[in-house]
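Presented below, as structure tokens, is a lone chain in the form predicted alone.
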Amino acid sequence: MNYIYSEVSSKKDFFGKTDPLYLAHAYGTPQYVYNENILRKRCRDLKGLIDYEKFVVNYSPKANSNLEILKIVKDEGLRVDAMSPGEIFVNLMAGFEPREIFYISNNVSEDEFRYAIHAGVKVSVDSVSQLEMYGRLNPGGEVAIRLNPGGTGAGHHKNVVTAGKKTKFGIEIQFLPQVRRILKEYQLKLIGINQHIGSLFMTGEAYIESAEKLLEVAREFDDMEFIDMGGGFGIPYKKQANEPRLDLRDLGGRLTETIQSWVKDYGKAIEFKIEPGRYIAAECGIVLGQVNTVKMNYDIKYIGTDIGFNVLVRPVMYNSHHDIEIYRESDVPSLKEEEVRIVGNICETGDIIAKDRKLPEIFEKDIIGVLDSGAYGFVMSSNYNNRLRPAEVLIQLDGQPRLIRRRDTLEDLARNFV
């Protein structure tokens, strides 16, 4: 095999003892593929962030909810996030017990509450009506609430950033009295508060100023279990450009400050979280697809890939950036650098994987792997044009291969028809 563009993943031994084209041939493209090395590390990375006895990391399964994926993100030490009864079941599915599991509500029904109360999580509410169902439901029973405290939240696109003046998220300082209105008037015994500012933050100034506030306002509730101070932690997708990392070492030993300020002045020590996903999923998973044209088109070059927006829908939602890597089974060289628009198989002209990217020669039948794509890959895939949604393959600890999802097949699309 000709590993054409591929520097990022050959210095990770990213493959282990197998290769993209053998991965091609054995389960089919496009496939995600998941290093089970880089995965654990990424778990010790954030377990390691903060020096506080009581602190704990939750992974948001929303990233990567693979069950595989849970089974050994659980065996790390990490409890887990849910944000809806599938969650939940996927969730205790991999071994995780009911108290492990924080299952943080938007907007849900009666049926979904009811759901999470006899699953036994523990639940937090996003509305102060969402509370009085909550309460209606599960009088003296234990809640968090998720806060807005307003101030700005953080993120790659407006549309994922979760906190502040224009967003759909928690609960605004303001109505806290009828917070403690509801709280009182059912009995319920207010364990948590938590927050979310967005997400893939590559500096943590935000963040810190999203604690800071999050924790004035935590000092007005006695007795609390714990305080969730949310997710968002960013990777660097221009690996190829030498994006640096986000600083974990600066950003905890300021958290550790500030928490441990905090808990000398409340008298107590609570149980701090932190809720991510994306920094511990996406470093781990690589998209592999087939090219299949290489066109021109008035000025500019398409290469034409099996890698539609129904497999990673990130660029064309957020206008993400992934590095792309070549691999090829021929011994023909790649002799120039060109200008090309990688693009997949969907009928819609936004179905744009990387748009005007100078990379080396491709050509029909190489491989191409599309870089940092373990979060918010196969979870937002979908069947649009009845596309089949592909394999996912695991590269273990010993370096081969194991199968852990099949690929859909032609009669998985008609399923449930009735």
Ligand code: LLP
Given for the second form:
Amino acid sequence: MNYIYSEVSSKKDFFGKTDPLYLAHAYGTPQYVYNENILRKRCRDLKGLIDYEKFVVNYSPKANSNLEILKIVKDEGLRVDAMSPGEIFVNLMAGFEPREIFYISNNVSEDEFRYAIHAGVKVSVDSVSQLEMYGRLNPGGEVAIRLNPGGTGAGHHKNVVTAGKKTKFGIEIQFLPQVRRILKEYQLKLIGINQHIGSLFMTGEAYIESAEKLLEVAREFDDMEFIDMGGGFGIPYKKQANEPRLDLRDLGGRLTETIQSWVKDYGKAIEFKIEPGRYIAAECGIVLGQVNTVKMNYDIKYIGTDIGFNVLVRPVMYNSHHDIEIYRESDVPSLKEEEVRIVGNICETGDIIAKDRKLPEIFEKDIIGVLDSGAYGFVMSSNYNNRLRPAEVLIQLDGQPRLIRRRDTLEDLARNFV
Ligand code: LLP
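Here we have the form predicted alone; I need the corresponding form predicted together with this ligand.
Complete assembly follows, chain above in first position.
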């Protein structure tokens, strides 16, 4: 195989004992490939973030909820959050105990609460009204509340900033008296408070600042079991340009200090959780696609692939950057670099994976790899245009590939018609 560009994946030995061309041939394209070794490494990075006995990492499976990925995360000793009954269901399938699952509900129905209560998972509520609904359904039960202490939040795009004054999430501090009234009325035990300021920060300032704010409020509640500071830990998407990593050592050191001094004051060594999704799953995933067409259209060179935004929506939805690699079967060299627009096969002009990117010449039948696609990749894929959702393949610790989710079939498209 010819590695035309770049070396990011080969330096990590991403494809183990196989290679992208073999994988494309064996499992078809488009295809999500995950590397188990990298996944495990990222779990360990975060488990070591904070030096505190009762520090817990809750993986956020909204980033990637493939059953095998969840099993590996569990095997690494992480726990898990959930955002829906479906996530609770799949987490249980992966072997997590109900008490290891933290359901962070948002605008849910009574039935969804009943499902969570029946499953025996821990529940956090997101508004005064939902606390009351929960209290009615589970009087005398345990509950956590998601707070939004204002501040600025953080995130790579305005739509993924989840704290501050412009978001639907969390309970404002001024409503705490009502929270207390409802807790009392339904004899609910407040077991924890949680927050999540947004997704993808590359420096820790906003996270630390909001954790401190949260801790200030937390002092007012006695005898809690945990505080959950949320996720959002960013990864460098521009590896080909040597983007630096988030400095976990610095962030972890500062959080450790903050937590230890808070716990001394509080008088009880409660659990501290974080809730990372992207940091755990993004870098272990690459989408492989095939170049079906190369064409010029009014001075723009289009590389037409089978990676439509039904496969990977991030570039279209958030204008997100993903590095691109090129793999070639033949030994035809790319003699020039040129600016190209890499697009998919969906019937929309906005179906662009990489806009005006300078890359070595790409030919039809080349395989391209879209890097760092393990988080918010497959989970956000769809059957738009009645396209089939891709297969998922795991490069195991022994370097061998294993199919961990088959590609949709045409029959899958018809399955729910009645
Ligand atoms: N906890 C809660 C309550 C969340 O809402 C989220 C993400 C997480 C944890 C995990 O955040 P992470 O560590 O992955 O940043 N689809 C977007 C990201 C949306 C994130 C939504 N909430 C993307 O592709 O960038």
